[in-house]
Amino acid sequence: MTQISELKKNIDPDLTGAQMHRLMEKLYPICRSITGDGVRKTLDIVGERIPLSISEVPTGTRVFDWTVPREWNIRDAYIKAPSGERVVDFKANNLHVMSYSVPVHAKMPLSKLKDHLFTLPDRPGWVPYRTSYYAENWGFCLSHEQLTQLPEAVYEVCVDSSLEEGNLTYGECFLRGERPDEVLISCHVCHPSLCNDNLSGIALAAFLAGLLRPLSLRYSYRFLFIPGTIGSITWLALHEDRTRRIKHGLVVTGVGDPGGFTYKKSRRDCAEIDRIVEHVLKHSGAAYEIADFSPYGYDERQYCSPGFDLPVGCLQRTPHGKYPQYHTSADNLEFVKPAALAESLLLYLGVVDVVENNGLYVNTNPMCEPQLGRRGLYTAIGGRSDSFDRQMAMLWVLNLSDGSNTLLDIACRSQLRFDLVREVADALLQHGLLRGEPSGRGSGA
């Protein structure tokens, strides 16, 4: 059994779930940007788990075709009746306030307050997340039904925020494996109180890092907390050199919903990573579908730019846009569950364990079928329920042990769990039938 397996096997989901969900309550009320003192706040909690590298970048970095902007902050904003009442409050709800709003401060009529306005009439009771990230402007979101419930009058608005000279921040959390090929697992920190999209990849990366981090592992592991799409722009622009490191990666968000799993491929297409995952959720039990690489969604589509072309995929649950609480109020910590997050973080450590364990053997006796018997392989096999899986497993690793097939290139075609393939594989090498060790280059590598 390998580490990750034995790691696998000791955690309670209940526990771990509940856990994850209370780092999410922990984080819940932060407004969050693209920039600014929300992001460090988040990394700050993120850090108490995990080791952190903090990075800030100034106004003003050329980053590629962008610009790193300037750094935003909100302290209060409402709109209030002529009666005094605050008829929408950012400190009731931070989704209130379109991010990147300008400071306001005026007196106008509900008429023209109307043009920053923003709803769902088909959602009355949700209010919508709106963003004016490259374009100054200022606005409110909120409830359909609060805004039909507006009089005529002359209300005061009033914005106070700043938008000034500051930096982009993110953060990193490396975890130094025997090689210094890495696996990138990326998320992103620039959404307010919104859970399925942001909380929970923030929550599952931090999970899995703190999982990982006691182990001896064969590849090195960079965590990125980052500012979605300027964000993973601005790591690239600024670790050009350092990509090349890179064999394999994930896109982490939208893993708290109770819907089934997504995997959205990488550009290659059939890149190691895209096999992994394909196989991990294949036998997972659990539903899944697999969509094609496409130049819209996450960062995976910088990640996967031509220039860079990384072998970075998307893994999440039900896919942005693809759920009515995508961007709303409604995606708040009841429509994440705990059971969710800890399938999901499972299903993670399925996909590092294909990764870490992944190599290339050759057979030492190719001359027809060693004899088994003699050497007490079957005598292991046998009582065991799934004794005949494992005798095909043998087989296969056998035969297809050449020197050009890896592990999963064995279980993919004998339509056997990795697991089991990297098992038996074990027992042939201690009993000398087999030699190599794991080398981490698959077929689509």
Second form
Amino acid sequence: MTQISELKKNIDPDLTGAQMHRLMEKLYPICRSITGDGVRKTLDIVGERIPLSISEVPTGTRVFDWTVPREWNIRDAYIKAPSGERVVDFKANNLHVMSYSVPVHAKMPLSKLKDHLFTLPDRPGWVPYRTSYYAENWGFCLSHEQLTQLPEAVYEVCVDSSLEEGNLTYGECFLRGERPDEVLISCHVCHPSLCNDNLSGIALAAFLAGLLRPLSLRYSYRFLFIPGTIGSITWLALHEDRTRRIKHGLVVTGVGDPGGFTYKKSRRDCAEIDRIVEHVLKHSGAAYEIADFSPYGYDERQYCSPGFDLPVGCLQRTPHGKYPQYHTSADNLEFVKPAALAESLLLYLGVVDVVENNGLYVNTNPMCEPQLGRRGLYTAIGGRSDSFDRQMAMLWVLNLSDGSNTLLDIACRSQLRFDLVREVADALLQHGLLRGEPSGRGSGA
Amino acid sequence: MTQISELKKNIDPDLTGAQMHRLMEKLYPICRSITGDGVRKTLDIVGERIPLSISEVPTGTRVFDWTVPREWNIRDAYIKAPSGERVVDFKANNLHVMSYSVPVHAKMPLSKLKDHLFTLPDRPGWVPYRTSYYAENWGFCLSHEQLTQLPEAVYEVCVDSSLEEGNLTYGECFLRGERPDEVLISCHVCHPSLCNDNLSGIALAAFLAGLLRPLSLRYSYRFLFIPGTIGSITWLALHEDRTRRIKHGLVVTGVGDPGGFTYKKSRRDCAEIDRIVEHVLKHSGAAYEIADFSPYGYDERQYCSPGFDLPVGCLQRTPHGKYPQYHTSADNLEFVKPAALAESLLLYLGVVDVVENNGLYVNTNPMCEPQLGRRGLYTAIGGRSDSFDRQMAMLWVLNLSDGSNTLLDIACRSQLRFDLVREVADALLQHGLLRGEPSGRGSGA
Amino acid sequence: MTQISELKKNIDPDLTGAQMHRLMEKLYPICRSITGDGVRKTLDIVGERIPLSISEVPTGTRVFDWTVPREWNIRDAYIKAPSGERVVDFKANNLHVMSYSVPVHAKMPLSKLKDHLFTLPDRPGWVPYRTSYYAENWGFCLSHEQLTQLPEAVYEVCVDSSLEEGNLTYGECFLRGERPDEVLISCHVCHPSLCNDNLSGIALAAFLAGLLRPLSLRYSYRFLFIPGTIGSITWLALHEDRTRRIKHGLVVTGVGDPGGFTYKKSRRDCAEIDRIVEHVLKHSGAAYEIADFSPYGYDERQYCSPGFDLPVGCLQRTPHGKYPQYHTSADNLEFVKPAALAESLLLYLGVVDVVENNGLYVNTNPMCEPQLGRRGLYTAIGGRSDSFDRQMAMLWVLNLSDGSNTLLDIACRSQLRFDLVREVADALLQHGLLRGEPSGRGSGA
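Switch from the form predicted on its own to the form predicted together with a further copy of the same chain and print that structure.
Shown next: the complete complex, the earlier chain at its head.
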């Protein structure tokens, strides 16, 4: 048995789900954007759980076709009625201010103010999430119900923000494994009080890093906590050479909603990570869909741009845009479920288990079957179904280990679970019936 | 937008369909066969619309395994009752005489005459179409109803035909494009008063040539108006070297009946023309079927013979033999519909549009996405569905333009319409975000 | 027409099925195991029909990872009640003794005896079949009904067997063909009174060899009559070099039950034999299934081990374990049907027909179609459906014979029967329209 299988068994989903949710509760109130102190505070909190190296990239740095923007910070923002009452207040909910709003302090009639107000007429009780990173503007988001009830009047509007030379901030947790080859886990940290997109991804990445950290791993693991789009572009621009080491990668987000899983394949369509995730989902018992790559979505857009074409997919639950709460105030702490968070974490661990334990072995007795009976490896077929599967797994591993099939290939062709294939491969290795590359310290090889 | 897309928009289907039908009305009465004056008259009429070079290939010319046959001409033919009445008269309907009937003038009882009479017992009101090109014989075709009513008597039969040294005649319309690479459009001109097979193909080819002629085209276009089988064999034998230039080809016939489209793929099965036609049909809104190649059918049999293996498919409506009117007097001017003719012509234009505008481009910013926003190319996604599609098309073109995918490949993988993909590629070319081969003057490149 | 097609037509299924069944009746009473006189007697009887060379491989011979075991022979065995009555008697049914039971002669109470008794509680009237080749033990098999009625008492048990240095025996029938390339037909001869598994396979192999023997064959044919597992391992170990000549192979067993056919593909998945058997089954009119290779089953496990990876599939009717009679006394002479045996034999002949007659030809007139009419090869299409198929077959063979497609490839792509494709290829060869390798004397080439 591998370390990760054991680790999975020791996880109490209720407890872990609750802990992940508590981390999200801590992060929820912070006003994050693609730059600024919100990101720094978020990384500080994540850094309490896992070792995080923080990078600051100055405004104006050229990153491929893009430029690191000015840093945005905000202290306060409101719309005040003639009565002096704050009818819209950033301090009550940071979604009320459009992200990257430029400073403003003015009085204006409702009719003019409306050019800067955003609502969701179809979801009249919810506040939308809006940004204007690259076009200078300011704005407020509020519920449509509230908008329709605002009396005609002259309102005082104030956005006490700053857009100044500064930095783009991101965090990195690197777990050095036996090999320089890397597995990339990337989540975005630029959304304010929104839970499924993006706090669930941050929580999963932080917990996964925490769980893997004490293990002896075959691969090195790189966890990126970065602002969306400009963050991944910045990281790729600054680490172009290092990207060659990335052998597998996943973008993690949207892992707390109660829906089934969706895996969006990498641009390569049949990279090892694509086959691994599909295999793990197939045997997970959970509902899932496999989606083809498309150049729209999260940071896989950048990782899978043609100049990089990295084997990076996106493993989430309900895809963005397919749940109405997406990018609204309804994507809150109640929308994400501890049980869903824990299930997602366990699924990611299952993927890591295959990543770590896949390997290519060679049957040392390729001419006919070896005599398993005299080695005590032959259990009467026809007995318990698990022993039948175990026996079949052994025959499959022996038959296909001709130097061209990995254990994952064998699991796929035999339709058996990877962990069973791995388990019998370990037994065959111990008896000298297989040889090959060592496959992680957990493998018994 | 490309020239051809604009051209398509300016076509009034009602008007054009009626014009195509009128051309067929002019051609309908002529008695065509694989040689003879009927072909010459037909080419004269086609030549009034488009520049046509006429070739005459002498009887006896060896063309691969075949020999150009004697030229057949016919002046009159009839079966005369004892009363002197012409009960079967070539002048009333040229289908009454079996094509290539040798001359005969004799009297014989009905019992003997019957060896030379052909009817369709299952379709008692229709006159069949029969030929005997390579076996010397004579015959008459009539309705089964008429046959059963012919009284027992001695009849006078006369076929006033000639089979003499002469020529095989065919016509060619060549439109020189930017490149020597050719697109072949081939139709047969050997059937007498039969409309869907073959007048509809002649009309479509003539109109298509007329429409393309004023354009600046990337490919050169060769329209062949040839007798079936022996005509394509003759042309191939005389232009063996030139066939290497043929990059795409279509055999056109059966494009006027009211049924859905059928595209029979080339022998190559996944030639570019096969993928283009399938893409155009898929997005056409029309009913269609894709059929595998088979060595039975029209002149694609010769173009796709193993020594040539040209990328030539057959794009028709209802396939030959699948409509009862096929090769009978019921395949007449009423059977073919102006609306079907116009729809077929527009579909062919859609195919030419992709042929002309497909191309291979390379993303000049392959590392991450380029910043579309600062170039004004980024329209907020989530707005109108066509702007969403446009944005997606842009992302797809950027993502897949790595030097291995043509615009058609991109349209197929993204499931977007080719013209949208082409349109955004033009915008990206204008902004320097793509580079690559120029792709026709209509492309804006 | 090929020799084998003619042969098939001359076979009377009723007569042949009855003859095959009679051979099984002769073999049924013999107590076979993986070694011993039962195998020798079996091979003697088979040797009356076909020339069989017998090999004896001494106990202790190393064969890859295995060792040839001691030879087992048995004279008598029984369980005697206190009354002296033999309540279980080997002489009544040799399934009553577990194969390879070591000698024993003792008295013991039922409670202790029960450790050595095997029954089928789910099938209380049937006697199971048990073996213990590699673990020293003794045992009796009986019906569950009988066991539940045995009174508590002290019983005398006797197994009068011997396990001694001796030999493993197998038989081989080799038919030398034009080429050294071999077709392997392998059946196992190690089961006692069990009919479908394995007597039906022995009967089919013996009859097939008998039918092929007088023919002039392109391939050489090797029929192996061997004990399962250790027999194929032994043969492979002693003839490792010769295995390179094996171009096609089938393991034959389970061909007498009334179920449909099942073909289990070779490990290569698309070897020529796999495509041949699928083609023959598809056009056989019989019910059938195609199963993927799996490393569990009969001797294909050894032939398809990774070091050999021979193109050997298993063509049977109902697969082992899928019929309840499997490995019980109910797999008897009534379970196997003469009609099923004959149908299986004819199917194997159909496979051999394609094996013998497949070939690669080249169209000598690849530029356009040759003129079939002047060679009398053109029959009016539209006439009888078989002449239409014949004409289509001719066009397909001409079109695809470009040096890359065998006749089997052509039959598959055209969806026509192989024998029709072969037949028209012969006609085309006779007219010089094809050339290529000669393909068996039956082909007319």
